[in-house]
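Okay, so here's just one chain, in structure tokens, the form predicted on its own.
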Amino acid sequence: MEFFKKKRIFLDHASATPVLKEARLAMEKYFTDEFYNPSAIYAEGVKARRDLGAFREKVARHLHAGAKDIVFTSGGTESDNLAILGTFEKAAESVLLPHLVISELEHPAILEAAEEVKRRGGDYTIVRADEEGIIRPEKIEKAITKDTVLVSVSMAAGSIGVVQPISKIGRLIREARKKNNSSYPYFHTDATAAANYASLNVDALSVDLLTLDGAKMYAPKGSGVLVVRPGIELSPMIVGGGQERGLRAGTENLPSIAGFAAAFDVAVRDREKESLRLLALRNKLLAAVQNIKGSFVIGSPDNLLPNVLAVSFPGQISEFLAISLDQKGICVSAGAACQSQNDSTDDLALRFSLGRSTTEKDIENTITALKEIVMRA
């Protein structure tokens, strides 16, 4: 019997996170209550009624944003559908050619939802990173053309952790949209890899179009938000009733949304304090890395997420390393866990993405297997 089981390591963070107790103990109730429709008319439902209505403003003030402007769906992937999709088919409708702009770097969510807007007649530029990792707002400002609907660039790549100029990429399309005398193109961001560590004042980004995952904030999966600025119109791309203004139709999942809130609460609350904390872990990680013969950080790491690290040892499968690390007990990423089934420069790499659980002795521990993994292949 095996009285004492060795602690596994857990450093992929950026691909899904464990559910806070805060977040738990806020569903909880609403596991309990048979009765938590929004959209009933009797006394049970006005209640769930006015407790969705707390959770969208509260979500709302910490993104700096109105109440209405919140739209829960289920997860990041849905927000990121909605927003490219429900914006290409409402320009369809008097737009010719509706174009895209988007960054190499984006989740697969993004770039195959725009794959499904060529399908149906529209078009779509694939922006591409300089050597750190980061998108240039005049390549950005190069792509855009008359037809363009819709810019959309992550404000931290999770698949390498660059933070992106997202505020400039922001003001620049505004001013393209004065240029052009149109209210195109809407600017969107998928904020979920740096949710946790970034301010998320949608006024200060200059966004039109925010994604949020709660699979990806301690919150339970399953869980997400879109964030829509007035004067933003999409079309739906769930129909069947008039849910979060019309834009996603069907009962509102209130234990998820509870869970989403209360997690975001807790990770504004500890931001500051938690990104020193893993930006004191990562370097220490950074440090070990960079003193390994033939090891290359992906991007600056001045310019990173203080919770990631992608590194690559050129010459080594990434693959074969994630797996002889997995042997020794630690869970990393082969490239962007989302594409890890698929073909991509981001396989190229490690990542290490830290959070709430990881130690100074998980890193320590992380370093000695790396030294001894890279040294033996």
Second form
There are 2 protein chains.
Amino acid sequence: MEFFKKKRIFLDHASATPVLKEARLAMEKYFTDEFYNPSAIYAEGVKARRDLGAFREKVARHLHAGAKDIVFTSGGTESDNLAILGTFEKAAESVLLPHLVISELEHPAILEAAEEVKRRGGDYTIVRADEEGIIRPEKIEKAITKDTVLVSVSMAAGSIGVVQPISKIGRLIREARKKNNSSYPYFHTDATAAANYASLNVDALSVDLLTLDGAKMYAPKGSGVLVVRPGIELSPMIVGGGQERGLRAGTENLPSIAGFAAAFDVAVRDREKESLRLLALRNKLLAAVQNIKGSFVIGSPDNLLPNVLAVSFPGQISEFLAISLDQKGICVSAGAACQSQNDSTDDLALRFSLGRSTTEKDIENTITALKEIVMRA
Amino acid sequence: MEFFKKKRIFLDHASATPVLKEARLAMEKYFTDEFYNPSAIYAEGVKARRDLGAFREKVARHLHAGAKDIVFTSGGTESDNLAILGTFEKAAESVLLPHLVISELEHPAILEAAEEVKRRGGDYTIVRADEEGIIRPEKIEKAITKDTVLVSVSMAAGSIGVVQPISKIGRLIREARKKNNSSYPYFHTDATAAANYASLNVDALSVDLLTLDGAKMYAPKGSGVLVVRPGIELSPMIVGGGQERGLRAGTENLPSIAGFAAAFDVAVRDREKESLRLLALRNKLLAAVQNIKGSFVIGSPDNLLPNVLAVSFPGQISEFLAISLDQKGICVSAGAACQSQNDSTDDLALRFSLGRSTTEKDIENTITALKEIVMRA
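May I ask for the structure of the form predicted together with another copy of the chain now, the form predicted on its own having been displayed?
What follows is the whole complex; the chain from before opens it.
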């Protein structure tokens, strides 16, 4: 196709990332030479099982978790669903009307799972963000009832990139548990958008359940993790073979898991350097956007992921702006914040999400293109 | 490792298959150059969406189904779960106590999903195989009640390889629906073990739901399909994004889907030739096994998949036999038929499953090794 010949600028890393070379190399042998089933009893199966264990330990180390806490899934959506529905189904054995507390900024995988909980006889409360896009811990505290079995707040919503006070929320939930002498509520965070840039120490964060999605971490699509801390009890969603401690049945996808572990290694290795590099580029884009008359930046810049900028231009339809940018060779996402009901983020936003491929030249060209389009519109 | 230097003989293709070169080549570009999200609105996203549609059409053609009937999943276990639990949850909206009819030979992904249905307030009946390992249509008919919403019988259980009378069962179920003027029961078949060797014309088979697992079809692990025929209504298991007609949320795993479609092409192209080749090799193994005193072959040889031979040696523990074969460089599976409650198949079986890599020499060496082990034991 014509447009693939010209260099395109990809600023939608929050929606997809290419697979790193390190990840592809790690996967290769498991497609062909070592394709064996980790459940098989012969030597090749034993080797596959051992490799699987090594990947599990590697991933666990990056999270300061135990190897047993790592449940490999088919991706972020499945991990989110398992956290929500798995907690609900298990809790329904002992709690009459299990209740969830969910932030309004959550991914549809969480919001729709909460709806499914309602359909199955539970209930949930949505907590709104303040005008800076922050979910205030006090509001979470107020929303918790005696029947609350799970609180779910993303580390940073991919849609707007505002980093949430996860460890504060985590601590207050632990206090609520102690006070009520209950094992509930659990605390789940979706770390998908934050994973490349934030430290993911599950102890420091005081989280019980944490979602990772390989497709946003330069690992293969179809790879993901749900961290399930000791003592946290879930019912499985997918049954029939007992894999992943009985929490996720199906032959383990060893090539994909190998790729995920390799990409996670690189993410952790480059986290600081890449965060600083992207922060500088993003801030350059931010400054230019703030100079465009009528622009409205979502969230306080001090509080954003280093690679995300969500901006609306009231009176202009961001989907049209995205299409115009596409025609100028720039890939961005539109309407990512549309699920928000909060006044401050009610407009559809144009989301720029930077990543490994992003250069200073990309940002300069994007600024030029954006100015032309917005001024003309 | 030492043993990888010597040529090993892999006779466990029913548990895992390497990824075909054609499939790997089809996947490659989607890992790196065309890694985009099919939901994105820019040109690259549109291209990804178009490619996804083309793969869907290609897969549908091989099944004589419509493109809309193809739901891509993370593998056979998920497909089986979605068929069972998706039917149950949807049916529970209109049927008070939804009931399933399941053959005893089903994969744990189906048997445990049936248990989950029971836990959620439904029920199920297990239909036993006859002494030849066949699920008789009359027995299915008898087991169907007015509350039966789904019948599930594998095209051939991977454990013993006996091919079941699917189209007969399919036709009697259609008649039962007509007689009762009901859209239930649906008919599901797991075609995982049969897919490389049997024709999968969903119309000719009269099936409503059909499972395929890429991991057993020389496609990548983590790829799979559930065929859902028009008018068949399921609730999704994984929610939050509306992908796959709302039946399976999560960013589409385009590399994996590309690999699946390419491997399926090869499977269909080589089906006849490969079936005949493996049948000859399997029959050579069968004849030798029948000559070993005390051997008991499971199923009638006329009625087996061309690549499977399950055999028990009463009084000998098949797991020990498998370990002894492993020591002689031969990979087979043990105990695959252990879930069977039927008298004739109650012994643990040693399962040989042949595949693309299997040569005449492999079979000869296996016969020699097996004789040595069984005679000595």
